[in-house]
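Shown next as structure tokens: one chain only, the form predicted alone.
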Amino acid sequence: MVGGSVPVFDEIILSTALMNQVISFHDVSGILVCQAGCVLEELNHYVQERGFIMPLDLGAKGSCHIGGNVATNAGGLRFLRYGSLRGTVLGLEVVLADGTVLDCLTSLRKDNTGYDLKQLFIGSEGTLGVITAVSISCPPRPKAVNVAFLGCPGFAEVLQAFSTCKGTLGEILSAFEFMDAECMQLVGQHLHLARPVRESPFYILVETSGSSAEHDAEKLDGFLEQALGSGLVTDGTVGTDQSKAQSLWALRERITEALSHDGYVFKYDVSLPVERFYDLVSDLRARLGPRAKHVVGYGHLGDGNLHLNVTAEAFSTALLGALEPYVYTWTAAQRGSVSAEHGLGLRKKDVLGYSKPPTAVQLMWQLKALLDPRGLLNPYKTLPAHA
């Protein structure tokens, strides 16, 4: 996405594949303690095996190592419902630059014995040191998991409808996706998935989990009711059963892989004020007209993350001109982030001004100096230079 992981000039690849152990579960905490190489789906399996899950879902989690996802602080879909990795790693092992072995692999859940290293290396995109192993908190697996799939009449609603999901379904909501009628409609076209509700301005995605699957349908069942009785929602259906969730969610997750068969595509992973959410696609569409095929929004709306894509039949300098650095400025006016979950990597190191004061650039300078003096750690990305 940001090139975080792409080699530039000379830098030899360190593949932590082998690092694949699990060293430790407990079966009462939930607290899971393996190398850096496990596979995230793999980790998923053994946890919900034993009663949990992983903390963290991503679609690449078929092959994306867990050291990896925790040096880019990974995102994902289950973020609403529980939080980011910063929240739940409880320790780390680290190798630094220099070959020191940093133990901080705790698995306690309260530790407040000063500085909290662990958060230096988490989202550092492996610019500070090697992750070799995590300890991080699992959640009870859900005993029981609804999806619905909406269509509103426009994007008042959808935040209408996102309040209303907050305070009716409360604790057993975990996911709010949302889609732009642009996003259905190349879906349809390049991978032919069948939408599922009447055509409408915007979907929404809403999943619950929670322990009881009676007090859970009561529950949405009532949201349903209100948003539909409300104007909210036009149309829907719920899906129960694993394959029918997994359908519903294939709308949201291959909207990427749709847009691959457009052409090329100009990718940006924003954060906004959900009520500024959408105005940002409104407002490309209409500086960029023709010379874009499609301009689309979605994304995880509970997080106020925003995935804005822009097609075109090839790469155009003069496109990304019109859309670099507008996308970033006016991002940064409303106090928004240019990197929502992606990182900055190497395509994005130079923009970081853009969300953070130059006192923060120089301290993070100062924290790789101490760090990394010789600049051996993924060189050349997240920070921009020194000027």
The other form holds:
Protein chains: 2
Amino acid sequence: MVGGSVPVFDEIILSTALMNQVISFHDVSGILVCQAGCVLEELNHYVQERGFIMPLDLGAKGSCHIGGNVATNAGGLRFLRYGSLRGTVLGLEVVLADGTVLDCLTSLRKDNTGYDLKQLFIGSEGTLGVITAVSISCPPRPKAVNVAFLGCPGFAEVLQAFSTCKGTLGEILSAFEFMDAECMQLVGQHLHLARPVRESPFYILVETSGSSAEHDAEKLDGFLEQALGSGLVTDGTVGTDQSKAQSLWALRERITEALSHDGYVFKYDVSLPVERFYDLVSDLRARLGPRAKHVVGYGHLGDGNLHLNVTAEAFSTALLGALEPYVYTWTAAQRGSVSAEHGLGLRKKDVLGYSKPPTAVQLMWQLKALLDPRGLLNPYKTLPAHA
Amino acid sequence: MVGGSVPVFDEIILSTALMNQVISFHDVSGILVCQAGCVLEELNHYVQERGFIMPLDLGAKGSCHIGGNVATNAGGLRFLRYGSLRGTVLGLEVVLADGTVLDCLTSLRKDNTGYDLKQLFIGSEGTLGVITAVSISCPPRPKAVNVAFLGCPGFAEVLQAFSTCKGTLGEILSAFEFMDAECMQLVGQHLHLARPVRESPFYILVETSGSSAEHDAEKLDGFLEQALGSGLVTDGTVGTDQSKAQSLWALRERITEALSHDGYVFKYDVSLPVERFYDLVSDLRARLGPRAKHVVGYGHLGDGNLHLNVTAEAFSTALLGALEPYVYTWTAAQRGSVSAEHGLGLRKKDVLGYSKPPTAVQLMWQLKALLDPRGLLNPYKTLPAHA
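The form predicted alone done, now the form predicted in complex with another copy of the chain:
Complete assembly follows, chain above in first position.
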């Protein structure tokens, strides 16, 4: 997304694809230890057969490696329920810049012996060390999963539906995703996916995961009744079987693919306070006018994470100039994050300063100098040029 | 517990007690921003009135400060459900050794802009910087809380009850604590708390927190039926009203207090694989024989965290010699942690090597040198003397 794993100049690429073995799995605690090159989806199958699921899920699951997920602190679709990798990753084995193997590959839920070194390598995009093995805590596989796809008349109603949802679904809420009408139009136009509900300005996808199908259905019905009754939601459909649930998820998961068929795509991934969440999309639409083909907003509303994408016939520096630094200053003014889950890589390293103060950037450079004094690890990425 | 916050030689004590203001609270997201000197219990009251709870709870809640909780990466009673502070703490403001204020006090659930510097200060016991403000994500206040206190005939049954519990209670399980018969005897003898169930070798406390009293009671009944029917549990009592629930919790929470009335207490706090969890207690009982008054085991079984305490008439170097390094080598042989949640402080800094390899300890020293080159911050603590 940000070119963090793409060679640009003279880099040597290191593949962990052959390091694809599960090292151990504990079927009471659900703790998985595996090599860095294991594919996320394969790990999910492996632990599902044993009554658990991986604590993260994302569109790229079929090809992404767990080591890369950890190195980029991947967020994704289960973040709302199972939280950050900073909590679920229990241990790492890392090769440092000088070749030393740092063994922090413990399988303990709690360990307060000294500094938690593994945190240095989560989300630092390979610039401080190479992750070679991961220990991760997997939650129990839910017995019942329901997906509801709903149409909302406005963004205020989307937010109110989220609050209502948290109240009535409580601990079984496992995803609250949203997409706007333009997203739906694009998945229809480019991927021929049918809209499952009446046309609306906004759509939300609510997923529940729980241990009792009956209780979960009752809670979900309660939410839908309340949301429909109060006009927060104008139309909806529920997928209780796996194939319908998957087809509803596809509408949300395949937006990226639909966008790529629409032309050149400018991509932004920001965290914002939810009440200002969609204003950035509306502002940009007004600002760009006919210069953009589409300005769309979608993402993990439950986590305050907006994916803002702008399509155009082709790349243009004029359009880029209208977008940047506008999007970044807008986000910084809300004390938001200019990269919620995609990281910085090559393309966004110079915008770090919009979300972090100079003192923080300086300390990051000091950590880089400490762990990789010769600048060998994923060079040209993540950190901006020295001031 | 380990003297991490106690002056020993020539330290200057810095109190944050007057920095006790809530800075902001967001009543949709549940994100609290406050100064470091806020007392945990007061924060919990504050957010409870607004429909949320703090993601952590521990015996010392009435006096401990949130800044100290974060600096020591406190675990406690809600860890099983809401996870580590490494996931729930969203931002920190920290004063560095040279007086610089590091502002990482964001209130975003997701932020992948550069290295996550706040992690350096979580759990480093004030040795890398002084935490002055905290941003933390609070979960919604559960609508129903139930507590069951149960007697188990053996430790194998305790473990099986835990597995059964995870299956039937699923997402509403919020605590799984255990204590042995000697703990119960001591809270009876020293605090005159009555045993609420028939005498058993082991007792477990199961708490559920959920959004529907009816559903939760059904799930809990299902678990109890199964556990009693299969002999995992031989007697039990359930507290659905707050006062009974609190009296059941008191049996578990006041063990430390009961122990302090029993004589000198040697305290250990280890993480172990659950299947070997209680063997350490039995081994020590056999090893110490009549030299110890009591050898007791209790703790957060759901997190693999055992509190192992040994009481004696008075401190004795002979008894200490029988305990250490025995407890540490035993734990290290299981790849456990010699300090699960209490940290290292002064008393345990020299045992760090039982849980972390030399490479890791060396990197910890390098971080200390980078952030506190003159060794001003909480000296003599956390890290062992240089090799």
